Amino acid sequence: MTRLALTRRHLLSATGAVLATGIAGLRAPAHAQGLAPTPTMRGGSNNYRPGAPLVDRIGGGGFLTTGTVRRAGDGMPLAGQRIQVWAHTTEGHERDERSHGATLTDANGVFRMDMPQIVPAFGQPHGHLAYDSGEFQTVFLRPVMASAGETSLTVDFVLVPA
């Protein structure tokens, strides 16, 4: 059997890297270091329409779609970035122009559009979601929701300079 000592020595030790990883993990901004940008997925282009309108919702709403936009290395928020939205909602297709709307990030870097409830397109509840502001790179995603029960969608993303 091991018997482990514990000397003032171990416990200044133990101590001290304690404090270490406090102060450097746990009190350090949530800005990652060498975040990766968000890869374009497949799909997710379907049916995107260039310069979609600026609007406070799309259609009835119901259905909240939110996330953030930071930069790619530092992680840092990215406010008044572009993002466009759409979906086979309740209300139409996400081939018409009423189902497509843009809104920009906060300060923070976050983006919300109310909009109607997605409904399965092609068997599975999913959504599209565009960066298109230009000073980026345009990523286009798809995200699959795992249940049409779902009332909201968060959509991460993280760019490169253009």
Second form
Amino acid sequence: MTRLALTRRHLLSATGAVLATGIAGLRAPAHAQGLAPTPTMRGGSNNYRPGAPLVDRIGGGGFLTTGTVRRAGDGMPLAGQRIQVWAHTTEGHERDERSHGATLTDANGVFRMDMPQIVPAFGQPHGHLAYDSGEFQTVFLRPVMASAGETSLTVDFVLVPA
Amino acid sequence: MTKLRAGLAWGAVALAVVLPIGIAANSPLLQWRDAVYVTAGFAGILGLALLLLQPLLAAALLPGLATGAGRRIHRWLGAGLVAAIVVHVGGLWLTSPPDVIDALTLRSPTPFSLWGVIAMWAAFAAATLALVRKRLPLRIWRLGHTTFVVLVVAGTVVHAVLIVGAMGTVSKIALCALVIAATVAAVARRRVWAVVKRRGD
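Swap state to the form predicted in complex with its partner chain from the form predicted alone:
What follows is the entire complex, opening with the chain shown before.
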């Protein structure tokens, strides 16, 4: 499993968020200890197709993209949230309609998308995920796999009410 | 003996160019890419390979080739390099427009894109200087072309090494090392800095 929780970017943004909330916390203690929201990544929305259909799996499956969706601040798991996934896989390019699909989080805020194996494209083996249903602020992510041999990808969302 | 050495040198250069391209042509990644993407990728690999030939031709480092003939081929291959870059970027644009727009506007999340864009503009600048060479003072021409070429080589090597793509890791790094060695050898042989020193005397 590729845990993406501790990349340098996350560490830096988390450190920044801790500093920011720490300073703001002097005035607003209620928000000081909160779970920081996930920032949109550069390039995250590339080849995005709005309104990808809810699917049991994308294509023939075999590769698992999974993760959690939680609320910023208190970290409460968010059920029934729609997450869209797309990537360059063994079955199609990123821009192809058949490479896109959406799934909903379960009662524990966990989503799982069975999809074809992600293969390196544009220099890195990477996936794309989106939350853009409107209830919370839109987030686009572009996680990079640790290696092209990985058969799963774990990506967590922390959302802020819109 | 001289003929044998010349044959060995040409053979080594041919192998250094053909082997990495052959290995890339057998990459499993190609089966999951369409023709435009594959063409774009190989235009990039061909561009890297041309960077090995260019300094060898410019400084007449290949045995048995007259300086004038080498220079003429150097000019044609320079035009070929510009064409390869245009096909590389154009093909990638058709494959994934937003990724290429991010790269060209220096907003890409991937550092290798930035190095590629630096190398592209440096190559266009080096080629433009070559077009107007006769109207330039010798000092400007030599220092300018060499400076841009060094940027092309540095940018391309970092760009290529950071990419997980169709090229084999070992043959890619070996070709990059040879490109750097050939560029350093050509700058040293042509004593590019001499025009600066002469002026300072």
